[in-house]
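Presented below, as structure tokens, is a lone chain in the form predicted alone.
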Amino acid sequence: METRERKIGLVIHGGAGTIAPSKMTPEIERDLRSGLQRSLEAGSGILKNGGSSLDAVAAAVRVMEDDPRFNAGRGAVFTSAGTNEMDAAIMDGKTLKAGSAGALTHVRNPITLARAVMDRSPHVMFVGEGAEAFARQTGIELVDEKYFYTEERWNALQHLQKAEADARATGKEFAVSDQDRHGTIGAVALDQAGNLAAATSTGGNTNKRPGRLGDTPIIGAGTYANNRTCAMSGTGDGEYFMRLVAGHEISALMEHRGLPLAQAAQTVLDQITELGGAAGLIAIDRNGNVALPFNTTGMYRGYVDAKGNAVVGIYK
């Protein structure tokens, strides 16, 4: 008898809020392509080769929490007093399982210390110097703070203090670009044994008030995954998630509506635009459909076809 082959499916995002495309060179629009490629390649071939999607997500994030193009780890944001606090959380569908850590300023990876709180505590989230110490106590590699120091980010912050003081003392009104509002990466993903997994990391919005914590480490909000419905992973303006649980918004319009992956993504979106929010998410359901809208710009984005091809995409 013949056995056929169980789907799989990958989805990432490096953030919505992309680089204007007058100011997008050659260069930079490489180096984030190469970037998404890479962390699909580590995603795709954990799955392929019969891994978790708990284990894939974690991989596809890592590769861009190493990579200072993305507002995660190495290039995570500065907050208003010149430090990165870094959040990030992960959930597992089949259990609901989850972990997320918060407002961490020397985790190399944060997802990997997400990934820890789930497995080796009894607890969901961890934040501060709780976590750090968490992270010390279970071996998770910590970082000088000089790690996360990238002069583009660098440069953003003085940037925009420098907008927010002229805007002050002009009367004008402060408008931030997408770009320079946000940023977030994550990854979703569906296994051959038919299990999701979300998992989301981020450095926040430059000049953020230090101790802000947004979305991504909320579950439910920024990170959501539940085997019945969907995976899911947010970016942009994260107090708009938090306000409307989107991740799980997103999961119940599926079980209790009976709405398909792409119109209760796009539900869901269109809630955070009414309230005023720049966003996008990715998700995809128990059958491997996916869905990636988003408002802004564009969205840093990818996902692995029915072929096993790499698709990715910045703009619309």
Second form
Protein chains: 2
Amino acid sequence: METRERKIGLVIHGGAGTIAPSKMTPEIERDLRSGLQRSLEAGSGILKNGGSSLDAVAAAVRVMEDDPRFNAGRGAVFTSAGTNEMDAAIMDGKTLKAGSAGALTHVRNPITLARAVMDRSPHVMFVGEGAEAFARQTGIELVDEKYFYTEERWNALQHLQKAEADARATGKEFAVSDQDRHGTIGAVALDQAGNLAAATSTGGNTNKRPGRLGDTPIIGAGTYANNRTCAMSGTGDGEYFMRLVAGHEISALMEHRGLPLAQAAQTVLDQITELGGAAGLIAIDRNGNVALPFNTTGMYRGYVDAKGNAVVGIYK
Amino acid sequence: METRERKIGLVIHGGAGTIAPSKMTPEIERDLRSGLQRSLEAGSGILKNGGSSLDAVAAAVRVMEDDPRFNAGRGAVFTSAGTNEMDAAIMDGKTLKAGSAGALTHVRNPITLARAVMDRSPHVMFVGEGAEAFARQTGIELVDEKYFYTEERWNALQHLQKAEADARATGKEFAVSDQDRHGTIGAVALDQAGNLAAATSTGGNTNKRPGRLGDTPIIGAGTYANNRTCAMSGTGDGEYFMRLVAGHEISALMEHRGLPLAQAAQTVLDQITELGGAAGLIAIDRNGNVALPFNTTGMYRGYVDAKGNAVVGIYK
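Form predicted in complex with another copy of the chain, following the form predicted alone:
And the full complex, kicking off with our chain again.
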């Protein structure tokens, strides 16, 4: 019996806004590349075994959530109040079902909660204490807030708050590095059944005000999947993704204008650039074409190529 | 000197999911029509005097937020925990700037806070306690939770929770009226300068879980404005608006497919209907064309016609 091998595809990002090349050390770079590699392996292992794109993107994201080098889950950045507030979303391109959770403070894997919102509630989105109550009821792992403490992120908050105070005192502008500003992780996948899915997870921006939500948990902004077009996950200055409804606009350009994936993705990134946003995104279409555009110095990223090989990158 | 009068336009809704015709009393109907009328007057007064569409939609929405007959602000429905949680959003079609606030418990006029998020922060969205902290810092009026207590909404919660408990005990399905399920208010406007704006505000669904956000505060789902296309505000089963990114899809059908407003709005409402959603929406384009489609028994609604007359409606 002849079996036709179905195409699969997986793209991940660990955030646009990388460590400045001058500050990169061999140790940090090894950690980052290893984290991306393990995320790709977790997702592609599922896809190669005939698993769903939904399971693949959730697994790929969970690996990065558990890795303190990435700004999501364990390595989430600190808010201006010295707390950690995390957001995540997942979307199924086949059914257009979606799940999202925002302003989480105790959920070990925000993407797991987003998935539960999609699968086990009639709703799309929960935030704050209500979201964590739902997590408790559905058996999602909650952890002490200390779990999210990492020295590197804490120092970044101190650094940023000092720079801000100095700027206020002197009246001078201060520059914030991309690395300090943001970071988000995400994955998009195509499975053997031809279904697309997208997942995104983030700790937001260092020194953000408590309660601020960016594009990550907003379906159509930083997370979107639709079998008719593409799956996408964004990273960077979330407000621009929200105002442009960026994820859905990429899909609309493909569906209504007939643009190919790469052109649709670049068109929307260019709109973000014009508005002044620093950003990147990953996307995949139903034929397995991928796009990974960004306008920052670098974007932690990776994909599995047509031969099944994992490719990871950091700078341009 | 000849002055060419510029076209203005205003459309409002007070929610799809009206009181069943059999339960309507002359008193309630008079209150509702009067509330819609006063909302139209507040918004159109601003537009006629050359004010901005942003100011007009905010004013129109505030009137309904202060009116206990509508499910937003004062008349917000109760959550399953017996609390009130409100969401609102506003968007400027000229700049694509937007402001949104969710899961509010003490903000008298959620739309005023949404506007402050847009105008006075670099962010688009705040939720929960962080949103209320921002409200406090910007001088937005906070009120005691008792302000949101209305006997009618409290009784609706008791009725719904009893019906749910009975259904669990007997294993039978139970029907929830549109009126008990949802309700949202909103306004869209075109001003003399040709700028579009949209605003939406809601208490969500009776008996909703705390922390659940619907489409109202999601830019592109239940609230969207873009001078190139239209301004829209949705009402009904919010999850379908979120999954379809309904507001932005109406805009995309106009921009990328060249559909006229009414056809774009009806196309997206039909998609919501196909997925099983009960819903309605209002929309206006830059030429002042309006659309007010709904698939429920009724939708509290109103608009100002070409001659400046206010027209209000409840049932089909």
